[in-house]
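As C-alpha cells, one chain now follows by itself in the form predicted on its own.
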Amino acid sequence: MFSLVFKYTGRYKTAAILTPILMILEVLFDVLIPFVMSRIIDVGVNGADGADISYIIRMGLVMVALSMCAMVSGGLAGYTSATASSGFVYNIRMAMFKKINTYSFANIERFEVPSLVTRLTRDMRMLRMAYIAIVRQLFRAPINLFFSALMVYRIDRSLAVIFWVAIPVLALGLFLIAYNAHPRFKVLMKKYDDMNGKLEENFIAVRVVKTFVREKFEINKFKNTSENVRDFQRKAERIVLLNDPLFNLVMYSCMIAVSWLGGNYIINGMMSVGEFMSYLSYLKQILFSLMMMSSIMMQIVMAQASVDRAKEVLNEVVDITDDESDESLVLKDGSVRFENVSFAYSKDAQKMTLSDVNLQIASGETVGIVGSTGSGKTTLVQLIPRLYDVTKGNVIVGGHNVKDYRLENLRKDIGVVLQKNVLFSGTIKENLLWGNENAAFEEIVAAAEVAQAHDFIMSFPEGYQTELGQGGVNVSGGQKQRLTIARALLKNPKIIILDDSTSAVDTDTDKRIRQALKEKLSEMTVIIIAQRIASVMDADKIIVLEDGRITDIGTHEKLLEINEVYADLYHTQLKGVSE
C-alpha cells in the first residue's frame, strides 16, 4: 500500500504533506484543552480563596481559542486530504489505463474486461478511503496517543500502567484479525469480477435475451452470482467486525480500572478533582486514538486486496513491445511475406493454431482467404499488424520484419476491419475521424463513397452529424460494417484487411465495395477474409486454409480444378443456387 502511495501521489505531494502537519497541530490543540480544563477546576473553581471568576473567564477563552484552532486545523486537513486522495486515485487510475492500452490481445485476455473495469472503479474507491485514512488518521492517532499518554504519565504514573497492559492486548487482536481477513477480501474481489462479467454479458446480449424470452433465466443466474458475492462478503467482513467488540472490551476495561483507582486516589487525597477530570479526558483521547488505529488497520487490510490487484495490472509484462524497434522505419509498400510461421495462443498449447505458413503477397494485390470455421483465417491476418506475435518464423511487411517497426508506425499504415464491428458514442463524422482526425470533410465523403456508406448516411436528417448510440445501436449491421470500412479507408493505409466485414451487406453492395477498392485504391493491398465465395472470386489470388495450414493458393478458376474444399464451397453457395 505505502509503495503505491509514495509513487503515485505525484504533484499532490504538497497536499499530502500538509495533511499530517495540520493533523499534528489539531492534536496539539486538542491535548492542551483537558489541561486548561483541569486548571479551571483546580484553580478557578476549587482554589484556596474560593471561585475566581476572572480566572475562569480567561482560561475559558483560552479553551475556546484552542477549540477554534483545532477546528480550523482539522477542516484544512480534511480539504488537503481530499485533494491528495483524489489526486492519488487519479494518478494510479491513469497509470493503469495507460498500461492497459499497451497490452496485447493476449494480456487483456488474461485479465478479462469485467475484472479490469472493477479494478479501475470499485478497487480505486477502496484505495481512496485507505489513502485518506493513511494521510489523516495514521499520523493523528499515534501522535494523539503519544501526547495524551505523556500527559497521563505526568498526572499519575501508576494509572498509566493500565494502558501499557491494554495496548499489547489490542495490538495482538488486530494482528490476528488482519492476518485472517486479507485473503478473504482477495477472494471477494474475484467474486465481484465474476458478477460484473455476468452483468456485462447480459447487457450486451439484451436483444438475444428478450428474443428467446430468457429474462427469468438471466435473473436467476444473476441472483446466484449476487448471492455468491453476498456470502463471501459476509465471510470476509465477519472477521473485521470482531474489531469493534475487541476494542470495546479493552476500552471499557480501561475505564472501569481508571474510575475505580482514580476514585480511591481522590478519596485518599492523592489526586485532585481537576486532575481526575483531565485524566478522564486524556483517557478518552487515548482510547479514541486506539479506536482510530484499529479502524485504520482494518481499512488498510480491506484495501490491500485492491492494492494487489492494481499492482497486477501495473506489473503485467506486456507481450508485444517496440523497445528495440527502429523509430524512423515506416512501411515503404504493402507487400506481405510469411516465412515458416507457426502460432499458438498459449505457450503450453498442445496444438498450433497455425503451422508452417509460407505466403507471399505483392503490394497492390487483392487476396482472398477462405476456409472452414476455426481454420485460422483471422489469426493469420492478426499477425500482420502485430496484434499477436508469431511463435515461430517471421512476418515481413513492407520489406521488414514487423518487429523492426514501432507499433504506431506499423499500424497506422494497416487498416483492419475486424469481425466484431465497434462504433462509439458520438456522431458518424466523429466515428469516421478515428481513421484520420485531421481529415477534411471531402476525404471523409470519399472514404464513405468507396465503402458504399455515403448514400445511407445522407438519408438521415442530420447526415454526417447523426448521433450514434453506444456501439452504433441505431444503425443496421450492414450499415455498421460499411461505416467501419470507411473509417479504416480514411487512414489511407498501404494494406487493408477486411475480416468477414461485408457479411451483413447484400451481395450487390459487397460487389460495389470491391469494385470501388480496385478502381480507386488500386495501389492498396487488400486482404479479404470471407465465408462467401462471391466476395473473393475476383481476387488476384485466393488462399485456402484448413486446420491452420495453407492447402492451396490460386485464382478462382484454378482452385475450382485443384481444391475440393473450395469447389465444394462454390457449388454449395453459387452453382446450386443458380441451377
Ligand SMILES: Nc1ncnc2c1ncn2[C@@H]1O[C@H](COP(=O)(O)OP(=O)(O)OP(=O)(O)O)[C@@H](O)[C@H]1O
Contents of the next structure:
Amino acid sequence: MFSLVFKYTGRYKTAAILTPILMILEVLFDVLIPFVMSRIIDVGVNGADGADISYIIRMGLVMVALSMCAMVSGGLAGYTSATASSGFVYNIRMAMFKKINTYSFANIERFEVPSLVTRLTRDMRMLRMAYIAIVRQLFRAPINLFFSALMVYRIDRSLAVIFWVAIPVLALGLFLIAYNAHPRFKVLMKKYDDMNGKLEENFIAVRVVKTFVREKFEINKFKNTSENVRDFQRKAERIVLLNDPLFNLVMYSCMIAVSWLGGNYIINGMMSVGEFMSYLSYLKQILFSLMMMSSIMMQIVMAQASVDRAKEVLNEVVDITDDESDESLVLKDGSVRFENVSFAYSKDAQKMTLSDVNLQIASGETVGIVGSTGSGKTTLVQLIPRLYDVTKGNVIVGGHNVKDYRLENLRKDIGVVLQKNVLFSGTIKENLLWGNENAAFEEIVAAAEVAQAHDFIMSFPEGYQTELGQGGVNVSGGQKQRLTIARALLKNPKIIILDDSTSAVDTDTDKRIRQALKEKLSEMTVIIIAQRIASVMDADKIIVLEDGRITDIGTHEKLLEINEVYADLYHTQLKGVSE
Ligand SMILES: Nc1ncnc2c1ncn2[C@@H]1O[C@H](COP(=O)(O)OP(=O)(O)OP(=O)(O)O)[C@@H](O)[C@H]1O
Ligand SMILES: [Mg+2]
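Since the structure above is the form predicted on its own, I would like to see how the form predicted in complex with the ligand looks, so please show that one next.
Okay, now the whole complex, with that chain kicking things off.
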C-alpha cells in the first residue's frame, strides 16, 4: 500500500501532507480539554477557598475555544483528505488505464475485460478508503496515544500497568484478524470480477438474450454470481468485524480495572476527584487511538488485495513493445512476406494455430484468403499489423521485419477491418475520422464512396452528422461493415485487410467495393478474407488455408484445377446462386 501511496500521490502532496498536520493539531487541542476540565473541578469547584465562579467561567471559555479549534482543524482535515484521496485514486487509475492501453491482445486476454473494469472501479474504492485512513489516522492515532499516555503518566504511573496487559492482547487479536482476512478479500474481489463479467456479457448480448427468450435463465445465472458476492462479502467482513467485540472487551476491562483501582486511590486520598475524571478521559482517548490504529490496520488489510490487483495491472509485462524498434523506419511499400511462420495463442498450447506458413504478397496485389471456419484466416492476418507476435518464423512487411518498426508507424500504414468490428458512439463523421483525424471532408466522402457507404449515409436525414448509438447499434449490419471499411480506407494505408468485412453486404455491392478498390486505389495491397468465393475469385492470387496450413496458392482458375476443397466450395456456392 505504502509504495503506491508514495508513487501516486503526485501533485496532491500538499493536501496529503496537510491532512496529518491538521489531524495532529486536532489531537493537541483534544488532549488539552480534559486537562482544563480537571483544573475546573479541582481548583474552581473544590478549591481551598470554596467555589471560584470567575475561574470556572474563564476556564470554561478556554475549553470552548479549544474545542472550536479542534473542530476547525478536524473539518479542514476532512476537506484536505478528500482532495488527497480522490487525487491519489485518480492518479493511479490514470496510470493503470494508460498501461492497459499499451497492452497487446494477449495481455488483455490474460486479465479479461471485466476484471480490468473491477480493478479500475471497485478496487480503487478500497484503495481510497485505506488512503483516507492512512492520511487521517496514521499519525494522529499514535500521537494521540503518546500525549494521552504522557498525561496519564503525569497523573499516576502505577495504573499504567493495565495498558501493558491490554496492548499485547489487542495486538495479537488484530494480527489474527488481518492474517485471516487478507485471503478472503482476494477471493471477494475475484467474485466481483465474475459478477461484472456476467453483467457485461448480458448487456452486450441483450439482443440475443431477448431473441432466445433467455431472460429467466440469465436472471438465474446472475443471481448465482450475485449471491456469491454477497456470501463472500459476508465471510470477509465478518472477520474484520471481530475487531469491534475484541476492542470493546479490552476497553471495558480497562475501564473496570481503572475505576476499581482509582476508586481505592481516592478513598485513600492518593488521587483527587478531578484527576480521576481526567484520568478516565485520557484512558478513553488512549483506547480510542488504539481503536483507530486497529481500524487503519483493517482498512489496509482490506485494501491489500486491491493493491495487489492494481500492481498486477501496472507491472504486467507487455508482450508486444517497440523497445527495440528503429524510430524512423516506415513501410516502403505494401509487400508482405511470411517466412516459416508458426503461431500459437498460448505458450503451452498443444497444437499450433498456424504451422509453417510461407507466403509472398507483392505490393499492390489483391489477395484472397479462403478456408473453413477455424482454419486460421483471422489469426494469419492479425500477424501483419503485429496484433500478436509469431511463435516461430518471421513476418516481413514493407521490406522489414514487423518487429523493427515502431508499432505506431507499422499500424499507421495498415488498415485492418477486423471481423469483430465496432463503431463508437458519436456521429458517422466522427467515426470515420478515427482513420485520419485531419482528413478533409472531400477525403471522407471519397473513402465512403469506395466503401459504397456514401449513398446510404446521404439517405439519412442528417447525413454524415447522423448520431450512432454505442457500438453502432442504429445502422444495419451491412451498413456498419461499409462504415468500418471507409474508416480503414481514410488512413490511406499501404495495405488494407478486410476480414470477412463484406459478409453482410449483398453480392452486388460487394463487387462494387472490390472494383472501386481496384480502380481508385490500385497502389494498395488488398487482402480479403471471405466465405464467398465470389468475393475473392478475381484476386491476383488466392490462399487456401486448412487447419492452420496453406494447402495451395494460386489464381481462381488454377485452384479450380488443383485444389479439391476450393473446387467443391465453388461448385456448391455456384449451385446455390443458379438455383
Ligand atoms: N484469442 C484467441 N485465443 C485462443 N484461441 C483462439 C483465439 N482466437 C482464435 N482462436 C483459435 O484459433 C483457431 C483459428 O481461429 P481463427 O479466428 O483464425 O479462424 P478463422 O479461419 O478466422 O475462422 P472464421 O472463418 O470463423 O472467422 C480456432 O481454433 C480458434 O478457436
Ligand atoms: Mg476469422
